[in-house]
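Coming up is one lone chain in structure tokens, specifically the form predicted alone.
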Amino acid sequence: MRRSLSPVPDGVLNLCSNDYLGLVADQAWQEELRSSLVEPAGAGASRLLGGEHHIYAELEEAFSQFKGTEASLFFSSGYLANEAVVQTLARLDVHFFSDCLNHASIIDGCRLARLDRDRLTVVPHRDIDAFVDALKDSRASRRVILTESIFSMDGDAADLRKLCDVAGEYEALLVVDEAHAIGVFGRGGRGWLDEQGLPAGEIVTVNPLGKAWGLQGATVSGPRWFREALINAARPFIYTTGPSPWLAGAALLTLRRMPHWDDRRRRVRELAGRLRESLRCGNGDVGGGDSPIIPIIVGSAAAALDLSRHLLEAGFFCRAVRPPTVPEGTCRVRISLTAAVTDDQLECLVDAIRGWRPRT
């Protein structure tokens, strides 16, 4: 189970990166991005003690009016964001009700915040039925629905339809992390919230930016009284430097052309639904999902290291995904797929992932 860092090596094709839509590969997009950097490259402080810079401002109401909601907050990365969240929603009187495949930051967030089993049911993978057995027991004043719209190890969405309806019969706020749907879903790009046809008014997004959007860092989107709640409470925004005035610029820039890539979004959902029908037809074990993350469930451990080899040799840079990550017996190859691969790449991407045969 030791990891170890490994840089992709020349002359293959990367699938484990979340550039959904290929702007990092994209080198006139790049150039375009370094022409237009902010100055300075530093923050030189938090953002409450000297460092605020006027591009915050400007990236965070432009986010607002994207999302639609009353304010944004920018962090440094998604990971920040998603603790700061919880532990600012835990300093009330706050039951929260957690998706059992939550990402590791909400899953920290929680523990940071100390929160014990009064205070925080985990729920089944997506079923809404528990989600719901569980709030009616509840005895807490307040209560929070936490979950990511497009889960990163399986790809699979969360019904926020049926969830924003449970939390509104039991006067919950929803909090959703958007990191693998903003830019690849909903009009565009706006995220799954959208792509469900929800106003976001009064649901907090959390929207990290170093996936489909290729670069770093995240905001928070949601009503303003809790924006003003993570300034005043946050710790991971109150006690950090803030983000480089060139990322919030890069961002800024990527949000005015956002919408315009709709193109790419097309063409990463359907390579992505070619890649699932093809392995499907071969009986191989890919998850539920619809979005650009392909989990190859091989079982083993060992399994998912001989595959990642397999597909190394190929041409594929796929790394394998083990236990803590994801749950025993479950280890798996994670394909993310990007706008960038060809149709040449994708049929002999499938070639391989069939030719594989286990090593005994």
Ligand SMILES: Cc1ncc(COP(=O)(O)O)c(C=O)c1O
Second form
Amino acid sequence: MRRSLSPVPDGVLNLCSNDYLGLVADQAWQEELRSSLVEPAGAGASRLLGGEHHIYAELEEAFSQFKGTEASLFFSSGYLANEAVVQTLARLDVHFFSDCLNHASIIDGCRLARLDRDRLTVVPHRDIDAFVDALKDSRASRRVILTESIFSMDGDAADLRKLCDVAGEYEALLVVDEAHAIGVFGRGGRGWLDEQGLPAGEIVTVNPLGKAWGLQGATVSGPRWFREALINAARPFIYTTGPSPWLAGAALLTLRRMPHWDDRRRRVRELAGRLRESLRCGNGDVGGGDSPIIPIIVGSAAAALDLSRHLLEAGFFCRAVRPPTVPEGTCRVRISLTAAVTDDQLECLVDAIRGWRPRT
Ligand SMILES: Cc1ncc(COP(=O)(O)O)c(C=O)c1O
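Switch from the form predicted alone, shown above, to the form predicted in complex with the ligand and output its structure.
Expanding to the full complex; the earlier chain stays at the top.
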């Protein structure tokens, strides 16, 4: 189970990247980003000390319009943003209801807030009835539902319409991590909430920009009171140097271009649909959903490593994912597709997966 770092080998197709729109791999786009960098490179201090730069406000204003919310706040990473959201809400004495497959950053936010069973209920994956039962039983005066929109290791989607109704009925605040949806789904890449036709108004979203946006950092978007709360209480915002203004400028440029990339969004979703379909025909377990994340669930860690090695020999770099990242017995090779994958590459990938015979 020991982890190690290694670059993607030369000459193989990287299918571990979350660069869903192919922006990281697009040299012309990278050049455009470089030529429009906003100085300085470093903020110089925490934003609350002397590190506030105009570019943050510009980005946050534009992002709020994009998401249809009152306000946004820019963080250095999605990990910190999720921790910040949970820690801040925990100070308001709320009870959290969290999907059991939520990302480590949400889990760590709960751990740091030292939530005990009276304040944290972990709900089976995507189980709306379980959310309802848990909320019904709760006597807390304030409640928060925590979910991802597209789940990072399974590629399946939360039913946000139902969760929204449940949140309304039980007066809970809905917090949605859009890491794997922002840029890919919704009008102009607005995310899964938008894809489901839901107004973001009273909902808090975390929007990490390290995936389809090909950058780094994250915005938290939602009601204005929540932005104020974060600025005043979120330790991962207060006690860290402001994100690089270079990055904020690149995020703003990407945001302005995002609505024009429908062709890339269509392409990656079409590729994902074809891959899933082909693998399902071979009776493979590839989970549900129609996102660019396709898990090939093989069970044991040894089998997942074996499949990953087999695919590498065939020219495809996809890592095995094992516990604790995924539950015991559900080890997998996680494929994430990008819009840059060609038809030929997809065909060869399907052949390679179908040609795998476990050596263990
Ligand atoms: C669902 C989810 N949320 C949050 C994060 C963290 O985002 P970042 O990589 O920007 O720290 C990730 C990335 O791994 C993720 O998959």
